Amino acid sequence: MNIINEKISLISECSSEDLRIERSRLCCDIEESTLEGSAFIRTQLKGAGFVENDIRGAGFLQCDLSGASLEKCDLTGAAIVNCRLDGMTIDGVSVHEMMDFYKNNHKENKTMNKATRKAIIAGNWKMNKTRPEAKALLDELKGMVADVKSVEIVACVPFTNLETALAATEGTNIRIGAENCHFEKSGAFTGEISADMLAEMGVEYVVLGHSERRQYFAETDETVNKRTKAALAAGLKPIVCVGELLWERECNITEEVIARQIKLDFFGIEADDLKKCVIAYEPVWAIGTGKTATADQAEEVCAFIRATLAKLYGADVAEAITIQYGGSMNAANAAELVSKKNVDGGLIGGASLKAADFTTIIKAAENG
């Protein structure tokens, strides 16, 4: 059930899951309710009391919660993302101080969760390259970036590419990633590679519904779901892209193109095999365009998939997961953009062929 761009002033003894509330104002008491799932975005929830309700695994982002109490509820799976908590109290008790609490307890970890995820930086060759080209590039690149430790560093290169730049790179901190692979095992798929060819060689990674394998080879939400379960069953980490078209986002409808593509692109996949991956939010606008998504842009999209990921598999999961941004990062904009809390490192394009260009980004990863 939607509930949009509407006054609410009751809600109390309700059954409702799934309940998506969004752009509205709550001026009410939320009472010995099943809200469990829920969505709350942005929306006016000012003082808002909840009293004795169940709402495990809901959802609350970009919410105005100042002066919310909640008294006696399941918060079990609960995220609140990007939320003004001012004055905030659960079970009495301030949200700040809560916040204050752990900060001072957990001093090493500046920036709460992210400190916990591995930010990963990932280069997406692209058809570029030659053999000697790759082997030259990784060498140059190799020396630069000896000493990250804190940075997981992938380079995703063209099959013709895999074992030469498996052999330049063994025994570094680089890791050699694919740029593709279908989703069966053998057959008649004349030109196709399969996961379980990969994993043979020895490749960790590979990229999966990159938007140019959307738009250019009628790969859909379905196949890259496919694929995605093929690589995972072969030991492979799969970078799942998703992201919006410019017209998707000039009509407002980013989120539910976002949401769509996770819930999709990850079906029937479980928790276990979803901490495999990495998820990298490309807006196809920004595509090798030049073009580059501001970092409150990133954030907040970064932070709705990290949402997202929330209410289908609980908050544990979602914080555990990379996200990177992947739309034309490079040297100068990438230390603000990985300093964002759900921006935990980047898929690069054009940068990533140029070695200094690259550990730049990675050095701003490594501090960011």
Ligand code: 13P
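The term rigid core refers to the most C-alpha atoms you can superpose between the two forms while keeping them within 1.5 Å. Positions refer to the first chain, counted from 1. For clarity, every value in this text was computed on a predicted model and none was experimentally measured. Compared with the form predicted together with this ligand:
Taking the rigid core as fixed, one finds a CA shift for E133 smaller than 2 Å between the two forms. Superposed on the core, the two forms barely differ at T223: its CA moves less than 2 Å between the two forms. The two forms, fitted on the rigid core, differ between the two forms by less than 2 Å at the CA of V257.
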Second form
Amino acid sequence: MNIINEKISLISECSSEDLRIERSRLCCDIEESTLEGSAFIRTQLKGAGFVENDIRGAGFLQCDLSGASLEKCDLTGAAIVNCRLDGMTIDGVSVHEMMDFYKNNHKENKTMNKATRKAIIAGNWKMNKTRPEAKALLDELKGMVADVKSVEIVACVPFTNLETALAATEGTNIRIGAENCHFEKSGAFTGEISADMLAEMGVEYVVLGHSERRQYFAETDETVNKRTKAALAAGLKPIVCVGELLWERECNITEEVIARQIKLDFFGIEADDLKKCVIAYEPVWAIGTGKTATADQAEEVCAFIRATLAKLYGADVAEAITIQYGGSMNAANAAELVSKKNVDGGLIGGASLKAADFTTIIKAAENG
Ligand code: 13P
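Taking the form predicted on its own as the starting point, write out the structure of the form predicted together with this ligand.
To see the whole picture, the full complex is given below, headed by that same chain.
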């Protein structure tokens, strides 16, 4: 039955499974009726009372339901979309109050999960900055972020800048990291730096398995795994990078690639040690390209990483791990990225070289 452009003043003991009421005005009570699967579209239902109706699967679209009341109705599967709801009640409970309660709880759940983890914003300076430039950048940054408490701030700098960076940030809330370390403790490895050498200086973090190292320096999951173990043994906190190539994403094997990297990079690492690690999801196609993954793409893969960890180590361990996003993250897109449930911060390249931009990202994570 279709009722269009009608003024209806009473519906009682009606049984209409295909009732469609459109652009009508119902200044009435609807009692003991079966309106299962009915559609109310752009209908004026202001102050209407629905009592003991079967409204299963019904749809209310762009209706004015303000002041309407539903009492003892079966609303299973019913949908109310884009309707005015002020003053509407269901079994005496205000719909607005219900929605506020839901929104607050939803937010709480989201932040509760995040609150169990530390948000970490780390800069990866790559091969940039001389020592005077490093000091100038950190001196500027430390003033700008001095009041930040809820986010761990890390600057991962070239080996030559470590001593300068440690001195410049002493007593501040900025931690210092290196950009790589070798897996052997010492020996004939010309040009390499061991984890112990970093730890002895006071370095806390180390980036491992960055795609640039995988791409240009023949880094493999096996050597990333060895380096991660060496870093942990030295007391460093590894930031282990994983991420798919554009070609792999286009071939729809992102999850396979990521699962493989997670399994291999952390092979033989116990849960207690894993908890000291940070994982950075850096889609290779987004690094330095200005092409950021959308917040949903970042969330999808970060959630997948967490699910993979849950299978390997259990949900509690997986929930405790900080998973960052990295790849063209900047002052403009950071807030949306870090607002995602499984994105616990960022590993930032280019934008970490500008104190103001890096600060904006840090502040976004404080609110994320
Ligand atoms: P960009 O932020 O410059 O894209 O670099 C990301 C990155 O590689 C961080 O490790």
